[in-house]
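Only one chain is given next, in structure tokens, and it is the form predicted on its own.
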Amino acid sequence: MPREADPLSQLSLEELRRRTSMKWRTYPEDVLPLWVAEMDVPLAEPVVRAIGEAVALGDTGYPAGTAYAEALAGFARERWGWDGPAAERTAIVPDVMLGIVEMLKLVSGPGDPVVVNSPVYPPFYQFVGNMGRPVVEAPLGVDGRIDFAVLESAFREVAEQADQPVYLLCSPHNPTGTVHTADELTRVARLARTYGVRVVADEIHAPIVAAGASFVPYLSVPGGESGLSVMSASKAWNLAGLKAALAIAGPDAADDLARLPEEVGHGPSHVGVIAHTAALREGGDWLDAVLSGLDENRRLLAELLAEHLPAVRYAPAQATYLAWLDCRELGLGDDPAAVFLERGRVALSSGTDFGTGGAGFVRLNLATSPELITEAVRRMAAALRAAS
């Protein structure tokens, strides 16, 4: 069977600029957008077919059933060797962040602290703060991995402050792309049990792993049975506009998930559920082509930076399609993304938005063509020359 062509190389810049989503409408047309987590790809054919059939049938009502959960279970068995996401311990939720909000409501109350590993996905701060839960940072180590001494100190602090503290785990981690190992996750579970901290895991990037890396579901490790996870096909198959996600409870957290209000399940898009189900069931070949293209893009970015911006430190990530670039030696201050935008007309995510540890960094979206990555680095180098 012939290998599927790289979806990352199939759309021209002219075609992409016809899109009306956030990535392509936030900035003027002279700006090259490599910031928000949208992929520059056509949709996987099974997804297009499923959406088309639903629309043709007028199947655009409210979501129902367990097809999404069953599709995720099959994907998890095939890709991760995990039988964990049993349909009876899942619930459909509108998307991952709104699902996390609902999970936090189940296991904590207003004023209960939430621990995060900074630098981390900016909506963690926004959504948690808007819920009236204070965020407590446990910064990652200099290697981008969990610093367990720091994490234990944070757990001890929140355990003294509240009866229902929570650890919001980002796995794989955004923005660093770190894949937490089974040993690391087991240590997390052990610490959480010791200090009475509940774990809620954002595992949206789970399907997007580099060659040689292996994703480990938090609920699969010893001690993870009391955890809650939220997963979705949205990142891996570029379905953010087709809202749907799954909340999953470990065996010891089933009673918590059972308290989820029934009306939460009305929030996801029924067409979104159909699309995500098709992606998980039939979109494996397409995903593998994307993963191969991302491996090539990581290598390309490393080569381009070494040639044109050697002072930028970059370690190709184990997961996600995001590159976390250390620009502190460029002398551009805490927010180099602002300089790259103003002087280079390339939009990147500002590291300062990711909390402690983000100053002097930018996040670059690699889910695009090699040509656009090359042009982005060219513009970044030109911006540095203009700033000097």
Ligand SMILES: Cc1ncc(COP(=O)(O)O)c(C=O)c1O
Second form
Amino acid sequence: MPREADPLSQLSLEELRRRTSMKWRTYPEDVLPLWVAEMDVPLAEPVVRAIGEAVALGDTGYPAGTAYAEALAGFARERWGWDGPAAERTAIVPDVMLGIVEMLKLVSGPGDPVVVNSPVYPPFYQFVGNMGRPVVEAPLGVDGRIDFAVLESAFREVAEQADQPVYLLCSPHNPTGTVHTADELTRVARLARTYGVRVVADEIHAPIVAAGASFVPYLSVPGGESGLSVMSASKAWNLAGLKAALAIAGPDAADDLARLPEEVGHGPSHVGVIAHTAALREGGDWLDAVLSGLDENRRLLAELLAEHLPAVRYAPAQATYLAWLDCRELGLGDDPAAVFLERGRVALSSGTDFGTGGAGFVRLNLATSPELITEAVRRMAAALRAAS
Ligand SMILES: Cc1ncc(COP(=O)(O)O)c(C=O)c1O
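Please supply the coordinates for the form predicted together with the named molecule, as a counterpart to the form predicted on its own shown previously.
Expanding to the full complex; the earlier chain stays at the top.
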């Protein structure tokens, strides 16, 4: 792809450092940040236009209507061949994590356990724990896929403990980028039914798949009808600061979603809803350019690691813009990210924050330019030399 067509290659380091968001302001200026899931891209033109029009019109009040749900339905039909997110079974929520909190409140009570597949997005532990629900880990297999024997034993355990256990599925999975297949999701649904476990799916990374991979919505598989999902345009179009997301109920969970307190819908930003709607409706070409750039960045990272850090094990992911790097052979202990930060001045996410299976790993954010990925690996290699 020509450089000018790649949204990931448009912004200089100098421009990015003017940003005031978490990625760019958590660490001092000499640290190169490739950690939290923000993207180093200019926004898609249709999104910029929609926000500009809203601001020009003073259309900055409270959110209303079903435009977001309809835009997601169009996107889902086109990309995943799925007619699922019928507007009457959706609700706008402030963001994905708060949406998950609300879904958990609908189908469980305090003390009811929530099963997760570690290693997993760290806020799963924090948000679920803060709701007074114990987290029960069902670690992924070494191949990064769901280990069904482990999942079944976790389901059996939580079903014995509580009346309303929940499985919080991350699909595609952060940090491994695993895309669960239709067969795997069907098995999940079958097991969940057997043990009386409700499934809440976090599908925020759904639009971000690598060439050749296909995302399957959990609610679309046989048995997924009783599931609840939360989706958003925030990850794929870099709109996390424009708060909005959509909760979606399968046909058999419509009554649950109908109990969502009305005030939850006051939380999302109206301008956020406008931006997300424009992204889903008109941001497909921009997304495709990002996806091509990410395919190239995954290849580049594999080459750079093979050359400069051959002991790091990296399997390019099928989804997300995250790279999950097995650094256990580097001899840097459980938290190599701390060494890379201190000695290499490059900020990656610490694997230890992702729960069981994360020790010795780091997560690197690939949603940046090839130059910054190259510089990050150079810094990691320098850190390793300095540490040995
Ligand atoms: C799996 C997953 N869920 C949720 C979120 C956060 O989404 P939101 O900002 O909409 O709460 C992220 C952010 O990276 C994520 O990776």
